[in-house]
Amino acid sequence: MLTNLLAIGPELVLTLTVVLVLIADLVIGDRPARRGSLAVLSFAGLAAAAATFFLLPDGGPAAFGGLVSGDGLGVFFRGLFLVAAFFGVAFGALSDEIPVERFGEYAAMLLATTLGMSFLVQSQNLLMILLSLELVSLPSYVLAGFRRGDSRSSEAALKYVLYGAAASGLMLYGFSLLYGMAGTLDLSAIGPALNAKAAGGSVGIRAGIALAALLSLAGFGYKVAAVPFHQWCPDVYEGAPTPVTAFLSVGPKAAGVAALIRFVVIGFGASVATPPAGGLPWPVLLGVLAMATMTLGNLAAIPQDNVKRLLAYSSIAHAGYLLMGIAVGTPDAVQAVAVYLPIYLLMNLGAFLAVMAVRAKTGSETIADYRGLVARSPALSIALAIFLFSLTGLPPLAGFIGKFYLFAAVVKAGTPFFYVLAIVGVLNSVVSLFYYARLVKAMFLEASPDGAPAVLVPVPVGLLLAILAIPTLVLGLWWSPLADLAARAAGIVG
């Protein structure tokens, strides 16, 4: 039991942490440092989940009967997901967006979120990748939906509530079949037991298996945006106050990739390099959809005027970027994969962070409010052209070495198919640049309007910003330690 209870050290500190803040936030009331005092305790509970990290048994073996696992990609994801809730709470902390008297409820609900995730990527059993997937979309809807009384928060919540119940139930469904024909619900010994209902040749039961695997697909593919279950993300993102949305878009897409990682990878043996159970063609299903998730976000945000909009469909994107590496499913993709996400949290948290400051200083947040931003606040400036930069993916940024190692993985699996699957990154990647550059233009190369406000960064905003700003060009010139981590996460695959 007590190993157990180990190898689940930071949830039940995140647990612990909740129940912390709720019970804070009642005892606090109105005093005036609320938002502060909470915002500390917050901290203090994700810093002692860190902590834990160094209690984890060694060896990393599954615990509570198999159900989680502590092997590598559990580890690293974990500690990704606890630097994205950090930034959260720092952000709602800061913002104008977040009532200071229910900054506890924000505080609460995201860290809810993140002990969802946490639990995600360690599942190996369906049932627990289903209850985890619940504990991280239920606490996002309320977030999505934070702002009472505002039409777009409200209608963001709905759209976000109703796509994924829909994608839930489809899931269900599919693992209801996977449990059927293989009985077991362990993703280890899915994969045999399809290996041997298939091997008689029968075609009710690949078709069975076909059907179940898409079904169940809908869920992974709802929670990472990918297309056609995007439909949800945009408005999401727009109408959700400015630090969910930033959430959102980093924490939740990345621990449903490293949940898919484990469905295909673990569950399906899928890789270009073995025969997937069952004989469905997951790489091949999966880069198609890598294709079409990618084209798709790139060009729709391309006539986009709303900036948090224009993030929403460069998240769908680059959620096709990172499918293109589990569709690959050898162990360099998949160590691609968790290079990549590290790197793309660092440049989306900080492209949404100067979106709050300037949205908290103009109260809009299309691009004819960044015009002439330079010349009203040079460093918010200087600082958002690195992470739309880094975003597109051009050197000596972060982003081009995340999205060399992708392109690589793809190639290196040395068939047609994923030639033209890594040309079409190239391709999507220039087409990036397009409207990434539509931003930089304003805030460089454009006047400001008559009586636009000077955009004065508070400094803990500055800090924020420098903080996530120096990785992301360190790393584009020194990237060693990261991939050095992401190969052990890909250990799993080894």
Given for the second form:
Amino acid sequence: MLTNLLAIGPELVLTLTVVLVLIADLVIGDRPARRGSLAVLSFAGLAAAAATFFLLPDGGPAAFGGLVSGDGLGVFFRGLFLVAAFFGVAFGALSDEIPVERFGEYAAMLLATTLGMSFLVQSQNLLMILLSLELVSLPSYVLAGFRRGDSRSSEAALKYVLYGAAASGLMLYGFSLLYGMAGTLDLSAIGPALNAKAAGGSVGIRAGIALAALLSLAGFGYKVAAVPFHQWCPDVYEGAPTPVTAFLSVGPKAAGVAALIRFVVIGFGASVATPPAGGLPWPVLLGVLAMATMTLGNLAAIPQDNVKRLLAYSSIAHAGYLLMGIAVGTPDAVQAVAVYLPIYLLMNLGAFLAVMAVRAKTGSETIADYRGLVARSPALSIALAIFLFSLTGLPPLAGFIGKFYLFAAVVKAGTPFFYVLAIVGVLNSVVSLFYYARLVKAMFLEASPDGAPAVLVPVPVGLLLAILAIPTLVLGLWWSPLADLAARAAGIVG
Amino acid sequence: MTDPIVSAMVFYALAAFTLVAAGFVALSGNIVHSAFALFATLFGVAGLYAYLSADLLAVVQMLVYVGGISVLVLFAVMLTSGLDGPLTSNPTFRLGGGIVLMLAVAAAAFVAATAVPSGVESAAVPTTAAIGDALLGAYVLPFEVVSVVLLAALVGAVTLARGYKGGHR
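Previous: the form predicted on its own; requested now: the form predicted together with its partner chain:
Every component of the complex follows; first up is the chain already shown.
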């Protein structure tokens, strides 16, 4: 019993924090320190949750009769989500887009989303996957619509809800078919059961498994914003308040990627090294999805004038790169995905923080208003340039290391299809340089428009920018600690 | 084991009651009558659950759908503004399409029903205790996660719905 509770210690602390923040929000009332004290309470909760990692049972046994897994993958991502939540709360506390009287609700919703992500990555059971996905989604909808009275924010929330409900419905239908055919909800038992069925089964059985798997894929595809489930992404990212966009672009996306790894690689046992699981060619299927996702994301990003929209398409492209890793499915590839996501978190959060700082002074998110930013705010411009070049994957920045691990894993797969996939990925990185560099060119090489305001960065924002930019630089040169952690997540070393 | 003839009679009586009530929901020209007929339909479905020895499901159906949702539907019908009046319902009723759709569903149901070998009718065994054990035993974690999901949904709904123009609270 105690082992079970200790295994979900971080989640218990997070739940408690959500409730405490809501109560504190009521108790504190209109005092001037409202925003600060609620933020400190949230940080304390996150720190306490992080501390309970040391109490996790040794060896990572499955808890609650196999409903949740205690493996390295789950522990790695749960830690990552605490970091994402820290930045999410901090961004919200520093942004004027989150009104002070609603900051408590913002923090509570954000922490509830984090709780859902945390359960999602360790779910070893279809029922738990579905429930935790809903726990990620429901507060996300609320966060996307947080700027009430702003029609774009409301539109974003509504689109998010409608797409989310449809995707959840499709996934639930897929899960029910899987349950019907495999007779179990347990992920570790579904793969073997379906393999047995597909091996001796008729065409009808194989078609049924394929349908169920594709429908289930819809739910994960929606969370990571993969083509063809990406249409909500640009509108939601543009309409939602910037701190929310920043959080949504890293948190739920990483959770979706991790859950997809668990579903496909651990559940179905799919990888290039093994025969098709459940009669489905997972590597090729996901590889094609990856190609479509990164190509569409990068091409659609080129003509964008709104920076948040541009970053939305860029995040779709990055989902494509990550799908490549899941398609390969070997421990090396899982390690590559686990290296990529923390780096992606740093550089994407950094880019959105810079956008937030510019918006706070100019009230604008269009590229035209970034012209000549270097003269008005040199440090901010340099930081943003670092994040953008890292997102492109240029050495010696961290983004290069992330991409290097991913492409290495893809090439190591060694089949002609994966060579093509790697080439498509490299070409896409070249395309992405075009639109990232367009923003950098506007900042550094073009003259400021007349009367453009100086962008003074407040000290806490500058501090956060540094916290995000320095690892982006350092990890590009000294990445072995991260690679070791990722290897542990992928189960390569105990 | 009950007498198969009695059992069949009970089933057909319940099914007929449910179908007639459902037909009333769809065909009635008065939306309030439709809402009341929905009440009866859900009641009939609860009876079918009980007949299939899903006793917990039958009780939940009674409490949640018959007791709660129907009243909610009635409130919604009566409080919704913009209706032409309580007597407007189903203005776009089309017989041809409806019959085609019904036949298609019936055909699909027939195929599905004949594909599965009909099982031997087993004695009714109460399920409530077993479900209760499962909810607080093997499935206690999802059970508790559901409560957190509901809490988040509730707080989120209030967050979105609360008035915001007049300042704080």
